[in-house]
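A single chain comes next, written as structure tokens; it is the form predicted on its own.
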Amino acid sequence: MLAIIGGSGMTQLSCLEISRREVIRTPYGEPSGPLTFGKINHHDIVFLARHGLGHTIPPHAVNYRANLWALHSLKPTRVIAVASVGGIRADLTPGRVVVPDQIIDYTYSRKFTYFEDKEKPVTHIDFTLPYCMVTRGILLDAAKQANEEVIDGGVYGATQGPRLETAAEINRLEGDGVDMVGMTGMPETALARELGLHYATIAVVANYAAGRGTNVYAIPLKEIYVVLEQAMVGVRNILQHLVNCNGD
């Protein structure tokens, strides 16, 4: 079974033939919403809307631990996270799709680990390569089969939100080597690694980051949703081809 986490612009998966919805309880509370089960091209899929079905949960309030634990309980073959980002690097223009290969965490005060039990030894995970490289490769292969252009690689900077960044903050992120900025990449990516999930992200550039491109003085928020709606058509096409590559 392939698991898909939908972000802004993808609160539902229109290509999914839904069979049922199920609320899954976890030791960390409730996930963002019920998990939706169904099929794409006769392959089993489970879908979870990160921000809730009505897109009502802001990035800093998402129960990432419950979300990943619920998916992990189903033993998915792979987890694909769909995210929207702001483009910092010059080629990451609105509407482009990118599969990042690195991440930097700027978030704070989020529940970021499962290893909090004081009765157990301290546990460290290797996070050198934060995304599953095999899953990234499958995503890229699926994009080729779907004839959808994607950018291979980039550094995702995860900020706290829910506000967007200042131009000066974007300058700082660029100086740190960040190529795109989003609000949900962490701790989601690290939690997936702690659980041993084969996890990767496909990111849609919804807008130029603050102070970049045409957004020198302000980011036109209404235009973001127009861009996302158009770009998600290509992402859904990639996901439809990905289920064949996944081998379920």
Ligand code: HPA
The other form holds:
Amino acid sequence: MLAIIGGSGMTQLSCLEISRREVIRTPYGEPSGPLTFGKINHHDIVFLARHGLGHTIPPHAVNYRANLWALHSLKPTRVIAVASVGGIRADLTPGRVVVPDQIIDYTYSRKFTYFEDKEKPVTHIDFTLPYCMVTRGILLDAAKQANEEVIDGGVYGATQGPRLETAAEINRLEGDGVDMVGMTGMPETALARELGLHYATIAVVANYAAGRGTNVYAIPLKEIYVVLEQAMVGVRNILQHLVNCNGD
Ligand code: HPA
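Having seen the form predicted on its own, please provide the structure of the form predicted in complex with the ligand.
Full assembly next; the chain just shown is listed first.
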């Protein structure tokens, strides 16, 4: 079964034939909402809306540990995380879709690990390549089959939110090598690795980052949702092709 985490612009997966919803409790509390089970092209899917079904949970308040734990309990073949980002690199313009290959964490005060039990031996994870490279490849192949243009690679900078960044912060992130900025990539990506999940992200550029492109003085927030809605049509098309190569 393939697991899909939907972000802003994808609180529901319209191509999913829903069979049931299930509330799952975890040792870390409740996930963002019930898990939605169903099929795409006859393949089993479980879907979770990261911000809740009504898009009410801000990025810093998402219970990432419960979300990933709940999905992990179902032993999914892969986890595809859909995210929205602000574009910093010149080619990451609004509406573009990108599969990042690296991440830098700027978040704070979030529950970011499962390995905090003082009674247990210290545990480290390898995080050199933060995303599952096989899952990234499957995403890129599916995009090709779906005839959707996708940018292969980029550094995702995970910021705390919920406010957007200042122009100076974006300059600093760019100096760090960040290509796109979002608020939910961490700790989600690291927790997925701690659980051994085959996890990759597909990101939609919702806006030019602060101070970039046409957003020299402000980011027009209303336009973000229009861009996201349009670009998610392409993402859904990719996901519909991806289920055929997921191997279920
Ligand atoms: N910054 C942070 N997160 C975002 C942005 C942004 O500009 N756009 C969409 N998510």
